[in-house]
Each structure stands twice: as structure tokens, then as C-alpha cells.
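Presented as C-alpha cells, the chain that follows is alone, the form predicted on its own.
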Amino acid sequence: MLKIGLLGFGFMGVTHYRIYQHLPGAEVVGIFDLEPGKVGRGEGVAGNIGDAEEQLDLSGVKITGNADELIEAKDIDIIDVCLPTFVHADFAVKALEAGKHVFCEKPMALTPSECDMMIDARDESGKKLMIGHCIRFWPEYVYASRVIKEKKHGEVISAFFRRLSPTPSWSYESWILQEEKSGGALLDLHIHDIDYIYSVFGNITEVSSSGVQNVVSPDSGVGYVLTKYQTGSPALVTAEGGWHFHEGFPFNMSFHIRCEEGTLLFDAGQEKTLAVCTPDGKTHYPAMPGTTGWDEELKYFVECVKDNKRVDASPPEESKTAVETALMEHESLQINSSVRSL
């Protein structure tokens, strides 16, 4: 049994435990987080996506506010970063280094420096380093990934892909909106559609952007990005993604890839999320597994470690990659023209 100790526990913190509760091979044996009152009282929180309000069982979990008694714990295995990314690297490599395995939640860090510094450390350390891009996992794109891949519909000629969220006001202190810590909508919100971009489409190597900065607040900078990439495909690719809408706006998740021989139409609010529309007039549904892209990362990274397998699905280096794109896009967002990449 892998014995996990949990940082921070809001949205994506609870999402974790609750996934990890229902884990086989893995526990939760501890808890860190900013309120730990607030955690001993089982309480949810606000996001994006499920729902994060039932009470929850913490029953013989040590609840701590010194993230080091976990980390320097010798019956703990892997620590689950899910704390705001500007102290990500930090903790992250305080982890590696105390001999800890390390799943963190994306993005990886705020600058490719800090990346490197996690990289490093898992390097030194020996551990698996795994951030948390779950869209790689998640059951319709990872139909659409195969799909694109075995080019069973012929040759993607254009894609589209769409991550609106009203403006996420639920984050400790606020520091989702500041964008000096959290990196804007571009790195927090965004980057799941460039990370998933890259490993369908192959490196990205020029962007094109355009979007609105501060309107949430003088600090919170990029909050709505419309990007056009370059990549190892001759395909028209597209990402939209922003989270300067009013409360009461409805998070969209979807996509559409246009292929020679068939369209792929997914929107994670309709009751069938996903569509393949073929040349002969015909709509078919495939059906999709019960679960999200949160459960099968935290499954996947559990058994690399219970079997120390290469964490190959989704690469600290790839995810390094993700960050130098987003930053890339915030440049050319700023210079209003592309960005090649170095």
C-alpha cells in the first residue's frame, strides 16, 4: 500500500482525496493545508468541474498546517502537490529530495527555470515526477488522440478547441487572479488545451495570439486568450481559452477536429460529449468509460510507482514544454504578432 501525503486541499485537493479514497494500492495518510481547521471540518470547495460540497470521511488521516511533517514522514511514498503553483517547484523539489515520489498538479511551474529545477531534482532523487495535465487522460480526448494517431478518419485538415470558465473567485486569498502567481488564464486555465496540442500534434514551433488582459483586475492579466499554431501537422489548429465571464457563465469544455473522412464533435455539457460525424450523413456516439481524466492519472501515476515504470503518458519534459508555450503565446499576445519558438 502507497502511502500519500496530500498538500493543499482545495478543489483540485479534494478532487485527489476523493479519487484516492477509491484507489486500489494508495492512501492518503496525510493532509497539508493553509486552513487546516477548515480541512478538519471536511468542507468543499468551488471549481470548475463535479461537485465538491459532500462531506467528506477523514477519519484517521493526520490533518497538519507544516507541510515538512509530511514530507520528511519515512511511511510516506508520494507527495500530491496541489498547492498554488507559484510555491509548485518549490515544494515539489523539497519532496524529491526527502526521497518522496511527486505527482503535482499543472501547470508544472511559472517559468521553464522552475521547471528545470523540478527536472533536476527528480534526476538526483532517482523518484517519479509526474504533473498533472489531465486531458491526456481524459476518456473523449484520448479517443480523439487515438483516433489522430491511427488516422482512422484520414488526415486531420483543422481542430478547435475551446476552455471558457466564468472567473475563478473561489481560490485562497485570490491568488488564481493574480497573475504574477498563478500565471493568468494562459497558464492555469489554457495550458491544458496547449498540452494536449502537443501530443497530438507534434512540437509547436510558431503561435499566434490574440486576447484581453485585466479585466477581472488590474493584476490578473491574460484572462482570455484565441491562439493559432504551427506544428508538426499541416492541420489548422485552434485553442480558445479564458475565464474573464460573468458568474453564472457556464464552463465549456469541448472541441471540434475535422478529419478527411469524419468530424469529431465533443462538448463536456451535452448528455452524449462525443459525436463523430461521417461523409455518409450518419452521427454515431461512441460510448465513453465512467470516468474522468482526474482518475486515470492518479491511477496511471500510482502504478508507475507500485510497478517503477517510466512515467511515459505524460512527461515532466513535455510539460516543461507546455509553460514555454504559454509563454510564448502571453508574447505574442503582448507584441500583437507570432512567436516562433527558440
Ligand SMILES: NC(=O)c1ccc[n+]([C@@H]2O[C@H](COP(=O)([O-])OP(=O)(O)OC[C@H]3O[C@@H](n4cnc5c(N)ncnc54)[C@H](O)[C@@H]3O)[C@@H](O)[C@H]2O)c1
Contents of the next structure:
Amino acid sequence: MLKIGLLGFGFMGVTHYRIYQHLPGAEVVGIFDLEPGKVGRGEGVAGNIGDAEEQLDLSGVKITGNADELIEAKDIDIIDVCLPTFVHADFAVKALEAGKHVFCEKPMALTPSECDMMIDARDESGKKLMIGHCIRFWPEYVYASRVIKEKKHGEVISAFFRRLSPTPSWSYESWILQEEKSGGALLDLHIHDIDYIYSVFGNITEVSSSGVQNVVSPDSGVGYVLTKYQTGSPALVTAEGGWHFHEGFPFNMSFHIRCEEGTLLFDAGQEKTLAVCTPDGKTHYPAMPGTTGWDEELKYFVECVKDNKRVDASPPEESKTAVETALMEHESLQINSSVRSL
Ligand SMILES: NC(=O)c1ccc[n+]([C@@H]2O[C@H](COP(=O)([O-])OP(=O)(O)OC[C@H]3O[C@@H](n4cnc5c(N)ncnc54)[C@H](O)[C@@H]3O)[C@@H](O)[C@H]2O)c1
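For comparison with the form predicted on its own, produce the structure of the form predicted together with this ligand.
What follows is the entire complex, opening with the chain shown before.
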């Protein structure tokens, strides 16, 4: 049984905890939070997807306000970092240096050099590191990846990805609304689609972005972005991401992918989330497994650790590329011109 120390018990920490409760071969033995007294009471815990306030059974779990107690604990195998982005690198490096495997929430960090520190610490420790790019594991996106890679409906002509939400209100002391701590909507929300686009279409060589900044508050940074990507594929690839919408705006996670012989249409808000429209005028709705990308990514990481397998399905080097691409989009938006990768 792999023993897990969970750092951060906000929206994502609670989400991970609930998954580990049902995940064979892994158990959470300790939780760190800056407010240990609140852990398990569900206060201030919310997010875009799922009901994080559901009652939790925390019996037998050590709750602490000192992360070192978990990072240095001899009986802990994996440290799961569900902390604000600006402290990802610090805690992940410390845990790797202490000989722990590390699962860290996305985005990997705020800068490529912080990402390098995490990759170096992984290499020096010989332990595993994975970043929570859950969209690569989300059933409808997994289905689309397979259709594209196998050319089931021919080549892709165009692909569009959308991720929109009301302004996040739940984060600890509103860290998420300060661009210097979260990277704004670009690094926090839209990066999901950046990483997915990279995983399907390969290297992103140029981005052309437009967007709006500092509408939520003076230091909230990019709140909305619209980007066109140049990749190795001739397909027109675009994405839209943003969280500058008012409360009540429904969370939207969707895509449409037009291939030569069929169109894939996904909308997480629909009852039948995925539709495939074919040239004969028919639409069919592939059955999707009742799971989420969060369940599947944690299951995958636990298997990698248990079986000593490389983290090939979402290597940290590619998570760093997603950070770099988000920063290219940031620059493109500032200079109002396209930006090429180095
Ligand atoms: N994969 C996804 O779909 C997804 C969704 C939401 C958030 N996230 C990511 O998960 C991470 C956590 O986000 P969240 O929404 O759970 O945040 P949150 O604010 O709800 O929770 C963060 C927790 O970290 C602790 N914390 C805050 N500041 C700290 C500091 N300076 N040092 C140490 N601990 C600190 C607090 O105790 C808090 O409970 C972020 O990186 C975010 O981008 C991922």
C-alpha cells in the first residue's frame, strides 16, 4: 500500500482525497493545510466541477499545519502537492530531495526555470514526478486523441477548444486572482487546453493571441484569451479560455474537431457529452466511462510508482512546454503580434 501525504486541502486537495479513498493500492495518511483546524469541515472549498463539500471521512489521517512533518515522514511514499502555484516548485523540490515521489497539480510552476528545478530534483533523486494535466486523461479528450491519431475520420481540418468559467471565488486569500501567484487565467485555466493541443498536434511553433487583462481586479492579469496555434499539423487550431465572467455564468468545457469524414462535438454541460456527426447525416453518441481525468491521472501515477514505470503519458518536460507556451501567449497578447517559439 503506497502512503500519501497531501499538501493543501482546498478545492483540489479535497478532490484528490476523495479519489484516493476509492483508489486501490494507495491511502492518504497525512494532510497539511495552513488552517488545519478547518480540514474536513468543507468551509470555503469549491470549484468548477464536482461537489467538494461532500462529507469526508478523515479517520486515521494525521492533520498538520507543518508540511515538513509529512515531507520528512519515513512511512510516506508520495507527496501530492495541491498548493497554490507560486509554491509548487519549492514544495515539490523539497519533497523530491527528501526521497518522495511527487504528484503536483498543474500548472507545473510559474516560470520555465522553476520547472527545470523540479525536473533536476527528479533526476537527482531518481523518484517519479508528474504534473496534474488531467485533460490528457479526461474520457472525451482521450476518445478524441485516439480518433485523431488513428485518423478514424481522416485528417483534422480544424479544432477549437473552449474553457470558460465565472471568476474563481474560492481560493485561499484569493491567491488565484493575483497573476504573480497564479499566472492568471492563462496559466491556471487555459493551460489545460494548451497541454492537450500539444499532446495531440505536437510542437507549438507559433501563437497569436488576443485577450483582456486586469478586468477582475488591477493585478488579476489575463482574464480571457483567444489564441491561434501553429503546430506541425496543417489543421486550423484555436482555443478560448477565460474566467472574467460574472457569477452565474455556467462553467464551459467543450471542443469541436472537424475531420475530413466526421465532426466531434463535446460539451461537458450536455447530458450526452460527446457527439460524432458523419457525412451521411447521422449523429452518434459514443458511451463514455463514468470517470474523470482526475481519477485516471492519479490511478496512472500510483501505477507508475508501484510498477516503477516511466511517467510517459504526461512527462514533466511536456508540462514545462505548456508553461512556456502560456508565456508565449502572454507575450503575444502584450505586443499584439504573433510569437514564435525559440
Ligand atoms: N487540475 C484541475 O482541474 C485544477 C482545478 C483547480 C485547481 N487546480 C490547481 O490546484 C492547485 C491548488 O488550487 P486550489 O483551487 O485547491 O486552491 P485553494 O486555495 O482552494 O487551496 C490551496 C490550499 O493551499 C494552502 N496554502 C495557501 N497558501 C499557501 C502557502 N503560501 N504555502 C503553503 N500552503 C498554502 C491553503 O491551506 C489552501 O487550503 C493550484 O495549483 C491550482 O492551479 C487544478
